[in-house]
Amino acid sequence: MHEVHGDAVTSTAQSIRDRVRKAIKGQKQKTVTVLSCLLAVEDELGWIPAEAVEEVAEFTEATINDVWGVVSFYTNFQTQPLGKHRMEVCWGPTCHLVGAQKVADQVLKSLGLPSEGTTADGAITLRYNTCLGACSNAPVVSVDHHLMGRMTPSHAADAAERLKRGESIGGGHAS
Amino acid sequence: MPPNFAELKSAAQQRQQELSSKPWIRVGTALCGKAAGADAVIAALKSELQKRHMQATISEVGCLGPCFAEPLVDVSAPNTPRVVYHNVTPEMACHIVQSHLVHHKPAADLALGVVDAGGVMPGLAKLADHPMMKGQVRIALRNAGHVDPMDIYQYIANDGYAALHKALTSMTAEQVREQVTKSGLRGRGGAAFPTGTKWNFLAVSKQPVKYVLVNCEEGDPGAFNDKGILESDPHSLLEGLILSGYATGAIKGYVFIRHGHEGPIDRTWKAIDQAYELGLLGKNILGSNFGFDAEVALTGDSYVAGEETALMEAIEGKRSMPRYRPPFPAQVGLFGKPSNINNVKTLSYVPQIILKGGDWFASIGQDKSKGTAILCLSGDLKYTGLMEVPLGVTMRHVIENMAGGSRSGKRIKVLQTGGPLGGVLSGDGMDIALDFEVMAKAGAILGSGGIIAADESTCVVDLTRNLVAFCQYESCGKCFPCRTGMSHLLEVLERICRFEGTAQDLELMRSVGQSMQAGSLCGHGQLGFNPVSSALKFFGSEFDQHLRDKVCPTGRCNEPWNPPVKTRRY
């Protein structure tokens, strides 16, 4: 893919590398590791491109293999670009008990997805989460890091439709 | 030259006076508040105040406890009572400003309760009399919901850093450890190991570089008390951490938090930055010879990273897989240096223990379970949220009186305690005390304090499938009995829920469970069979109905089951 597009992609790759380097160097804590660098890259780009693996390996004097080993271990790291918006549905036991499965099924239906993944237009990525931490207000969904508690299938559908129309969504209750 | 402690105290008092001299609105913005829509409420409050040209302070506080009633807005002003309003919407927020701050008349119909001052208004109950608040003993949560977690002076004005000052000016490291030992404090991360003993293990090491680590990985679904403390009152954890460094001779502390939880992360960083500014971290703390550093370390999504040796691997930047023990962390820990790992809750008790003495803490609780339990209540309950009760109270009291029983009014059928590995308890067994030994004897664990309650509409086989799916998803993969065992268990449970199981399946699961227990390095595999074994113990007949009669009594198993795609590549 890189060879086909020539200059345009080279410059994109270059800007990715610049952003990655800046993220790696901008870490607040003193203990800088392979994992901390990768988390900084994820904060900056939302995903971990191959260029980032190389940059992290060079910066931390680790091997490319070591870095891939860490990327492939933690479930938050994605090696494909994500959609512009990110929707997460919690399926922890509390959410499960109070109706998360129906919420998840509705979101999948609204987004036209068979399971976790990104919509065909690349706009919205749906992921399941093991616990979003707001169990006392279950079931919980998060949209672009905004938590939404006491979700119902219809409110989840509403949130998905609004996302599809490109509206921004704040956190809050469904009911 | 950083200010001395007396100067800090007087600056804190001044700050407190400033705050109480004009209207002060506190809005709960912990995860519970955010999920309920606190951000929109704050925006509405700001624009309403601006419209009316009113001077008021809006503080984003942590979790007061009654998460079911979020968003909570807590309004005080000179010469009016301090009132907590519940389930506040942006429209209600404007009404509250008008009624409480413009007309000096609290909006009684929107109030959850009065916190204090100005006497009890007619028609307004005291918040302390709310079933969920009544009988709480708040030590680690004493400031939660009351102070702005981003303002160190509010913490100092409430006894903050007084214990550190006391220890540094009048106690040796050994005396600090003695008080912690005397208090009977035990680790609140799940293992309930005596904290004083753990600190002594580290203190005896003569190595110059030693670390103390705080565990706020908290991947347990149903647990949010560690995050709650960091979001509500990060300085109580930080002071406990600095004290543990002093007591054990460590030079640096790491607060280990899961990436993505911005609330706890940002507030802990802010607390650390402020502590450095005021000379409470760094060299010569409060003018003493003691120096200590602290920083936040983040982990990616991995449940096993909460296991103490896996946690060290993660801070070192590797895959969070457990290490073989011995050597134990107190000998060879983080970066090969002697280290202690404590839970957030455990350390958050320490400042009060040092300030009031070990005997005071030991007077709360019962038998070998001293102090309080910090509980996260969720599920089919009328009142869900965060609470702190003395150890020794019964589960029935907590569930039926404090949490108000089930939301539906139906009988509570099952309780899931102490995280997914803790297993389940029958709703009939609620007369047990919250006590480490009593709970263990009943086949459950108090663990991290998460209690998920479910009423009669719940299918236990379906719940067990969910718990095992979590454990399977989160196995780190290092030990094959855990890695493949969890997958086997999930496969069998999925089969049972499809009514395709056979009587032999129970035997198969038991044999897999035995291998997992015998052949796994850490608790994830060793305890991984708990959800199944406890469910079989209390609800065996429900499994039989699925296996023999091919029916799910609640109908839950007739609904679709779409677990997440396993994304971890071993």
Second form
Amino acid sequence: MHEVHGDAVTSTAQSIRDRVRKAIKGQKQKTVTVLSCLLAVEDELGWIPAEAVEEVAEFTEATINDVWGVVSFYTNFQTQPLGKHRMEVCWGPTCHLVGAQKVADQVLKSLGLPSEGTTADGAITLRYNTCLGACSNAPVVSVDHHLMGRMTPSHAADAAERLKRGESIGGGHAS
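With the form predicted together with its partner chain already on screen, would you show the form predicted on its own?
Here we give the lone chain, stripped of any partners or molecules.
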């Protein structure tokens, strides 16, 4: 992931630690937990790097294993940097029954990905979501938090192609 070596990597890691410390110390609620710290970090960075796990463990007086346990339990926490745009294909039972697999297959093909992940240029991250909460519009895809319902494989591929071209997708064609 890091192509730069030496002081630049150290500087980046220190910068991440500084941002993590600021995020976890800046929480306004009375009760600060491992979970609230991880949410604060994800709000700040968009993902949970290893440095954040160490900082959260130290701040909450938990073990690193305890913090990793929370990170790995909640599948919505990201442990890798995400792309500029995020696509999520709902993988809930309703979406699955009405064609989410074909939608996902077409999006993977359009993005050139073998499975969930981020495109080589870092532009788009594709994830499966256990439920996007819009079952009446299944199958559902989320593009940068905009739900798009009653997706067909071709509509989903079109959305992926538009993102690849740098076009924004605001609200999609949700029904």
